[in-house]
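In the block that follows, a single chain appears as structure tokens, in the form predicted alone.
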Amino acid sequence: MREITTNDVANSVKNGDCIAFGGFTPAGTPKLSASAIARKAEEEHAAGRPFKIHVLTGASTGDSVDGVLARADAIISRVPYQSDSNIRNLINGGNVHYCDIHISHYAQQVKQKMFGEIDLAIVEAADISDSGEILFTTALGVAPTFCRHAKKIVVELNEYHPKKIRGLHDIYETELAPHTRPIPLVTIRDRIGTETIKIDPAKIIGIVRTNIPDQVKAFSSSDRDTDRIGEHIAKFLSNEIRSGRILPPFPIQSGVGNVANSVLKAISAETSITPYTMYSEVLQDSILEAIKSGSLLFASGAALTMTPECLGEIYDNYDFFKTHLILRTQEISNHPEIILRLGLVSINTALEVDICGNVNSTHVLGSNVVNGVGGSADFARNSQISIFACKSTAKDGKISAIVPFCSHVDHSEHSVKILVTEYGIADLRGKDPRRRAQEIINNCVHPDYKDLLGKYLSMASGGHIPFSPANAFKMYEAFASEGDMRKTNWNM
């Protein structure tokens, strides 16, 4: 297989051109070739010549795909999920189109050439033969489909990363409607496809070497409030056992952050909870601790986000951790299907929740974009129960994340049973939006804003839903008229 330089990459990619960036986060994203494909840009832009590129990924990227190729206005449309401040401030400034797509969906649009033709897919690999067989590094996402229908391909062989990871992964992918299969996962351990892909060599332009980690940084430390969440949430669990309506050992899909962390470590405490299995997308750092404790029995993902350090103590013990681990395709990590019959518990969080239950996971004042929707509603509209959890205030308290009516809805009251903030738990099953409405002012809202909150509701008369725009804008002018601008993320 030829060997190739980021400067050979750069050349092969031409004005316009649609190309495919393997990962799933910052794990195994390419690490080296977007740097150069940003210098060209630079260079093509100071000659006066136009060079912008489609970006596809399989979710957020490090700053090494993101971040170099947004500084260097380098992008014209993004899909499907980016958390990188610098392309978020063009998406924002109107400058990179964005599509924000469901996760679960999007192999299958890839596959329907929703996005065009994929000029260029750039992906990662711990291993490649000569015969064009491929071994991922710490994420699939949708790099094998992406490779499948490339025009071209670079391989980034990330040494980094042992060869002795091959069996971590499970590559399965579905064929298009009406054609598609049951898919044959009944376990969270179930093994249903192949441990590599194997393209034609004739598609791979060359290797690019590396010997580069994960882009990967430790979350902020968890505190008392989003110890207190985990705590509400592992409390909450351990009565659903005891009532009998979820039978252990259920498994658990979990976002990413602090709040996931403090989460996942006040489960792995209660005995009654564990051991459990989890069934998600993105496996972080906490669960290291709670397989070696034997509470997390096993963890299946889209991908290994763990800082060098963890990921380092996962290969320098892989024989231990390989009995435990396995990596899938987003689009079986996400699929509904599978997700309804394992009966996931799943648990994101939310940017601001309203009082019917509606949870804006994305945007601020219902315009700007923050990341996207990723995931989750894959997971809150399928789990057996889908919990959302959230700090109860935002900006040091100066505004309430929960509010009369959402700016921006990513999940609607449908599909949220259950609200957690630090102060409590609303259980919005079987309820109606008023009763929903007081569950959840009653057991999550800050006290500083109770009160305001339970005043809209008195006010909001008439319908289903309690919901009063009118009531809701003189309220807001009643605040203002008194210096208190706390509400100033309440769309009126």
Contents of the next structure:
Number of protein chains: 2
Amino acid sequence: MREITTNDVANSVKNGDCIAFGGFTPAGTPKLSASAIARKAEEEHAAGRPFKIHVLTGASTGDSVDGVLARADAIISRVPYQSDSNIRNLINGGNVHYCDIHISHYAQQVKQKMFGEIDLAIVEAADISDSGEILFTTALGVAPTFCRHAKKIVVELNEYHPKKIRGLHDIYETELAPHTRPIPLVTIRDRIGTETIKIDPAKIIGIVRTNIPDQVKAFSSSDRDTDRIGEHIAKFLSNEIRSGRILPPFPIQSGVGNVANSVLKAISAETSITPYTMYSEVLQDSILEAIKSGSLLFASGAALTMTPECLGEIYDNYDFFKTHLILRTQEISNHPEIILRLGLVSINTALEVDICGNVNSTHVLGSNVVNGVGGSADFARNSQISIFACKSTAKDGKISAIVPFCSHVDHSEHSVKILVTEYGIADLRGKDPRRRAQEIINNCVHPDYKDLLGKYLSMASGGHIPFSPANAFKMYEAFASEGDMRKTNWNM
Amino acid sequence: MREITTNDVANSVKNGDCIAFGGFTPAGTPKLSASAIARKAEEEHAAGRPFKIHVLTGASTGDSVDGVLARADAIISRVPYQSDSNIRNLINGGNVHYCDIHISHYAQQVKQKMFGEIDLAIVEAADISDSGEILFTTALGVAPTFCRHAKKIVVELNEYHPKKIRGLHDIYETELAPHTRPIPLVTIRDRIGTETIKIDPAKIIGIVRTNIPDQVKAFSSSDRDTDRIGEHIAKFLSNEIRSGRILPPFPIQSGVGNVANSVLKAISAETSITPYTMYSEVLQDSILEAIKSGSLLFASGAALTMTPECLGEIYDNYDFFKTHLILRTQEISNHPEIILRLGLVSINTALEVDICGNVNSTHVLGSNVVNGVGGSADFARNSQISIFACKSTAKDGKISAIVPFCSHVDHSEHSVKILVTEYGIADLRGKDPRRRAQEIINNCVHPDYKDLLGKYLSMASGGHIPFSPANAFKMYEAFASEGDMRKTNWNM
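Here we have the form predicted alone; I need the corresponding form predicted together with a further copy of the same chain.
The next block holds the full complex; its first chain is the one shown before.
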């Protein structure tokens, strides 16, 4: 395979091209090529020439893709998910077209060329053969699909990752209808695909050698409130098992961040749930201790998003860890067919919830996007129990996470079953909207907001759903004018 | 099997019981037993004693269940869907607890006893053997699950339906996780279950003989606007086939009502789409002509919801029609695994849409429920293309169906791909929210509202999603105060 420089990569990219980057989160994201493309963009801009590209990824990336390209103002459009402050500012300023897509829908849309032709795919590999056989690194994401559909491919061969990880991956792509068939995955351990993919070497422009770890930062640590949330969830699941409503063993799906870490900690300590398994998107540092302690038997994901310290421990003890881990393509990690079949219990973080159980996962005050819907709706919609968790307030209590009416709905009242804050748990199953509102106000709302939301509920009388259009967004208006939602005056 | 009277049925029901009625829509809904229970409720109420029941059904019913029980004020709670004005008024008045559930989630929740124990299941049969083998009538719905889980069963043996329909049904129930397995349905014609079910005769209280057709009314006929909607959709699908984005043959799912009838008419006339197939929930009169003409090859549904005239034609020519029809349990007709595998094109009606593509299917002005979410979100979320259609205005133009912000969100912007009104089609795929808003305003909004919504869009500047909390519901306020949304004054 021919080795090339990142400048060679940049030179192969034209203004308006569609470039697909492998990886899923910073894991498996190419480390060097995008910087060269960003430098080219800056040079072209300095010379007064337009230069921007369409960017496809698996999910979020590291600074090495979204950061460098956004700072160079080199992006026209972006799908399907991001979590980088540089590109977020461009999106919310109206300078990048961002299409926020269900992760499970995405591979199909790529195959249907919904985003046009892929001019170049840039993927990271731990190994590549002369015949075009690629061993991926810490994520599969949608990289195999990109490779199959791109006109040209660049492989960043990252020697940081050992070749012994061959076997970590299970690569399976679905066909488009009418050629789709049942996906033969029945337990979370099942292997249904291949360890590597083979692509036409003629499509490979060349190899860029790197030796750079994934740009994964440790998440903010858990605190007393997140620990309480974790304890409420562990207790709830324990009760569900006892009642016979859910049959163990059930795989857990968990979002990312400090709430998720607290949840895993609490579940790992609950003997009626352990040992458990995970079928999720992103596998994080917190699974390491859980696997070592024996509470987590097996974890399946689309990415190993770990700090270098934790990933190093896995690589150092690979013979042990390889029997507990598998990486899948994101269309399989998030596939409704599999989520339903395995009977997942999904636990995701809400940005905002309303008293009827609608959840906003994406947009602050209905307008500025934070990250995106990602896989949350794949899991929430198809899991056997969808749990959403959040702290009851933000900004030192000036914002209530629970409002009369969500300013953006990513998960409708029909798909949200359990809500948890540090104050407690609201079981919304089988209840009508008014009973759900009472349950949420009684069990989850911060004491500072109980009266306020109770008043909204009694004011919004009549109808199946308690709703007062003149007051639905009053709490936002109070925050905008008074800096504190507690100063809301209802329009009686 | 012992024959009993409807009074015997009523006498077996106690205040507070949970009664599950078979059927799906008026098709297959029991015709006589609920009337006797309603009479008992009225007698008990007259005597000053409380008497109400919890009512589970497959979906909507006929007047013979929801109507008679609602008029007798005999209902405590109701799941998962209704479309009856009597019960709707009780729900919106806060007198019946109504839990509106995704049809595809429902069977699992019944099996998990999420609504408690079923004291009595009342189902309609075309035949029953002494050993407890039941041949259902025009719907399967969730009746087999009710029969398996109920403590006692009453069978209404309806001699209106001939025994020769044995073979029309394909009864398949999924297990609860972790016992779930791939559902072996690969083409819409596949038979994966049984023609009848067998239940323990000891659970059957007795048989009530009837000879009564399903209470199906003809839908309001199509008009110029619905015909235009149908033509836009047929043309769009024809273009998709030509572009290679969707591969024929693909099954169509279609909601109910006059828009759906116009859509089927237009599709049946479009030679690049025909012959087509249907994989849907409710099969209506309109499929009759399509099957006879050869444009519709095969239709799979959970119910044959037909007027007596059309059903009569099917029964009179059953040897022909039986090769074109199958009825499935509602968990299979609406199963995400199957909808995804078959690559459905789904076409559902919206009550209200916002400029970013969120859809309200259920609640007028965010409060009063019309019917329920039903299966619309099962199909929209998992189909390969989800189309929503509505007329651009209601009430002689005084209400715009397209508003700045939906007062209730059943289908989020992430799941709505195509919007159609009589004015045209908006293709929302791959677009960011602002581009979607422009596309919707340009192509779908009624001319009377283009400037008004254009102004909202330019006013709600900044951010990823155009949103102005102070104006989001102004059009409702104008309708409330002025009787006409065209009189909206934006809060600049």
